[in-house]
Amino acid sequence: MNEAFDVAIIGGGPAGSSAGTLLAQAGRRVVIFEREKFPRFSVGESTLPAILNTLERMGVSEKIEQGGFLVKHGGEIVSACGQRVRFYFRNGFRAKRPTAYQVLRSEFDQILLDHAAESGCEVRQKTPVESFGIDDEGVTLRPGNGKQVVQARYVIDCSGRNCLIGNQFQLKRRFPHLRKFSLYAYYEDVRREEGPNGTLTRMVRTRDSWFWMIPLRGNTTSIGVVMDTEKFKALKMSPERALTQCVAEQPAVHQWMEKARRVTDVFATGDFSYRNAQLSGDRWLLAGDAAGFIDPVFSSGVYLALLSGEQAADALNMALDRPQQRAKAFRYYERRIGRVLDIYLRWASAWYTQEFIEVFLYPKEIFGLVPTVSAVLSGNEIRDFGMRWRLCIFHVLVALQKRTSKIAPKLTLLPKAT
C-alpha cells in the first residue's frame, strides 16, 4: 500500500523546514525528503532581520537564540580604492528589527529541520526523490532508496538549484549578465573590530569582482570572492590558488587576513543566478532556491528561503481547507515571491555597475534615502509608498550618475598605489 500525505516536501533546508513546520502545526500530515544527512556544510551564512518574523511564527526563535550565533548589526561596503560606508539595521526606514544573525549553516539548518520533526513532520534524510508524477488527485513521488511510493495531495519543491520540478518542466531561466563564479572558504584569525562593528558583513568591491567577509561565532570568518565566470576560466588556476591570488591582490581584503589561516577546503560554485519562469502548478509550488537565486550579494538567500517556505505553507493551508480558493492562493504566492525576486534582481544587477557603487558609497542625506536603502538591505519588501518614492529618487540619482558623473565622485575601484 502506498503512503499518503497531505503535503510532500522535497528538500530539508530552510525553505522545506519552514514550510513543513507551519503545515504540521496546522494539523497537516507532512513528509520531508532530504537527500543528504544533516548536519551538512552550506554557504550563505549572513541573514537579514526580516527572517525573525518567520522564525517567531515557527516557534523556533528561542532555539536559534540558544544556538550561540553571532548577532549581526548591519553591513559595511568598501571600495578597493578606499571609500567606505556602513549601514545599521536599526537605522532602516521604520525599522522594527535592529539585528539579525551570522550563522553556521550546518547548525542553523539542523535546528530548523529538527524543529520541523518535533512539530510533527516525518523527516526522511538520505532519501532523494528520483521522479514524480502529477494528476488531478495529487502527486506520486518515488524515493531513490527503494522504499515504497509516496502519494500526497500537494508537493513543495525545495530541492535547491537542482530543482526537480523546474528541471523536468524546463522552467529555469538564467541571467546572462549575472554569469558569475564564486570561490569561498572558512578562515580563522581574520582581523575583527570590537563591538557591533565586528559583527558586520563586509563587502569589498573591486573593478571586476567583489569579496564577502562574514564573521561567524568564535574566531571563524567566511571569506569569498565573486567574479565573472570568464575571468575565472582565464586565470587557469585551481580554486585554492585563485582564491589566494585574489586576496593577495586586494589590500582592502589582505590587510584583514595577514594572520589568517584557512581551516576548510576552498569551494567553488558557478553560474548560480537564475529564476524559474513559473513558481506554481495545479499540485505543486517551488520555494527557496528551487524558485530562484539572485546572486549572493545583499545576503538574500536565507531570507527568501524562509519567506517562500512560510508563504507556500499559507497557500497550501488555504488550498487544503478551501479547494475552490486554490488558484487564488497560488496566484498570490507567485506574485509575492516573484516581487521579492524582482527586487533583488534589480539590486544585484545594479551592484555590478560603476554608477551604483559610486552613488552608494557617497550616500545622500536627503529625503530619508539612507534609511530607505538600509531598510531594503534589511529585507523590507518595499510595499510601503513612502519607501517606493524614496527608492525612485535613489534610482534616478544612479541614472544621472551614469549620464553626468556629477552626483558622486568617480571611483577607480582599483587599489591605491603604494
Ligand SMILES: Cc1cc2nc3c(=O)[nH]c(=O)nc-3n(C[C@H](O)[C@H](O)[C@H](O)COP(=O)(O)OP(=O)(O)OC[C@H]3O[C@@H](n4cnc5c(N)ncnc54)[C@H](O)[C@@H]3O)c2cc1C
Given for the second form:
Amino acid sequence: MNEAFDVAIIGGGPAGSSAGTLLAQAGRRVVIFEREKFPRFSVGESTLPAILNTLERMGVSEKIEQGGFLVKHGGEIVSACGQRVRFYFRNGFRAKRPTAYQVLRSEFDQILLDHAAESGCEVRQKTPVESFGIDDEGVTLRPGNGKQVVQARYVIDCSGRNCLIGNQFQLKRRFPHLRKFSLYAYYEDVRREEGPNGTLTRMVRTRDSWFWMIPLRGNTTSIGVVMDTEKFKALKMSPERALTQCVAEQPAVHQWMEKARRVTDVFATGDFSYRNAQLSGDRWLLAGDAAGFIDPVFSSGVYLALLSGEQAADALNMALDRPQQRAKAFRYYERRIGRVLDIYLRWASAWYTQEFIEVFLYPKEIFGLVPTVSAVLSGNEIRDFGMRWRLCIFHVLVALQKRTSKIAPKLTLLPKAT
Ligand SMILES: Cc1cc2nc3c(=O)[nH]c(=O)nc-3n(C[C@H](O)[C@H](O)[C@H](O)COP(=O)(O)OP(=O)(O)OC[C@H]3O[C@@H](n4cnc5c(N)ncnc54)[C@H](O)[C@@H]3O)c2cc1C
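Previous: the form predicted on its own; requested now: the form predicted together with the ligand:
Below is the entire complex, every chain and molecule, led by the chain shown above.
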C-alpha cells in the first residue's frame, strides 16, 4: 500500500519534533519515523535560554515546565589550575530569558515527541528508515521492514549523527582538530552549592581535555570528560577505568566528588564535529545534528536542533503554500542555520586554544564584552550590529593574547587543588 504525506521526517529527537509540530499545526500531513522506542537515553542535558523561543512557538512550554526539570541560571568555567569565571544568563547583552533547563533527555525528548503526535503528526516508533529515493516530484521511503512505500513531497533529515542524507550525498565536512572522544556517566551525591549557583553547568578545562558537570533534578549529576581520540586510545584502558583516572587526576573535579557514587554505566562516544556542505536540496532539508554537529562545549546542540527544526518547518510551509518561493525560502534557511553553526564551530575551535581560555577566564569589563560573551553562551544568534562589533573586539583580544600574552595572565592548566 502506498501512503502520501506532505512531509516525512526521519528521526524523532528535538529537531524532528520541533519541525513536525510546527508543520502539523499549520495543517500539513506529517509522518515522523523514529528508529527507537521512546523514552530512549540521550546525552546532552545542558540547554540554553534561546530554546525557550522555539518551545513557546511549539506551544509546549507548559508541558516542559511541568516536567520538573532543574532551572538553570548560567555556567561556570574553571581552569585546572584554579582560575574561575561564572556567567549568568540574566546578564547577557539585551537578555530576554534569564534561565534555561538542565534536562534528562529521555524525558525531555519524549515530551517533545508526544507533543508532535498531539499536534497531528503521525509518529511511527521502532521504524528505522534505511534508504530513500528523491526525484523532482518528491521522496519515496521504505521504512521499517521495507514492505510499505511512503511518499512525501518533502523530507527533513533529523536522524542526528546518523546523518542519513549527508552521508548518502557525501556532504559531510569533518574538522580534524575536533576529533574528540567523550566518556560520561551519572553520579549521585556530587557536592552542590545552594541556590542558583547550584544549577550552573560547570566546565573544567585542563591542558588536554575538559570536563562537564551538569546538575540534574534531585541529586543526580551528569559528569563527562572530552579528550582527543588519540589520547583515549593511548590510555589503553576501559571507559570505566579511563573516566575514574581522569577524574582522580583533576582536583577541580575530584574535590566535588568525594562522596559521589556512580549510578549508571560509563558511556563512551566519539564526538567528531562536522558540518554538511549543503543543508538543502530541491526536496530535502537537513536539521539538527543531521545538518552539523559541533563539539558540545557550549551546550549548543539542543538549541541548534530546535532552531533548525523550527526554521525547516517555516521554509517548508512557505514552499508548500507558494512553490515558486521555495528556492528563496531554502536559501534563507541555509544562510540562517549555516551562520549559527559557524559561530559555534568558531567558538568550539577557539576553546581548545590556550589564548582563548586565558582571555575568557580574565574577562575585561570594557565595551560590554562580558554581556556579549554571556549572550553567545545563551544562544543569541548575533544578528545585532551592537553584538557583532563587540564580538570582533573579543576575537581581536584573543589574537593579541596569542601574539603578546599581554591581555591576560598565562595559565598553566596543570592540576591544582582550589
Ligand atoms: C558527548 C556529548 C555531549 C553533549 N552534550 C550536550 C549538552 O550538554 N547540551 C546540548 O545542547 N547538546 C549536547 N550534545 C548534543 C546534543 O545531544 C545533540 O545536538 C541533540 O541531541 C541533537 O538533536 P537531534 O534531534 O538533531 O538528534 P538526536 O537527538 O540524536 O535525535 C535523532 C533521532 O533520530 C533517530 N534516528 C537515527 N537514525 C534513524 C533512522 N535511520 N530512521 C529513523 N530514526 C532514526 C534516533 O534514534 C534519534 O532518536 C552532546 C552531544 C554529545 C555527543
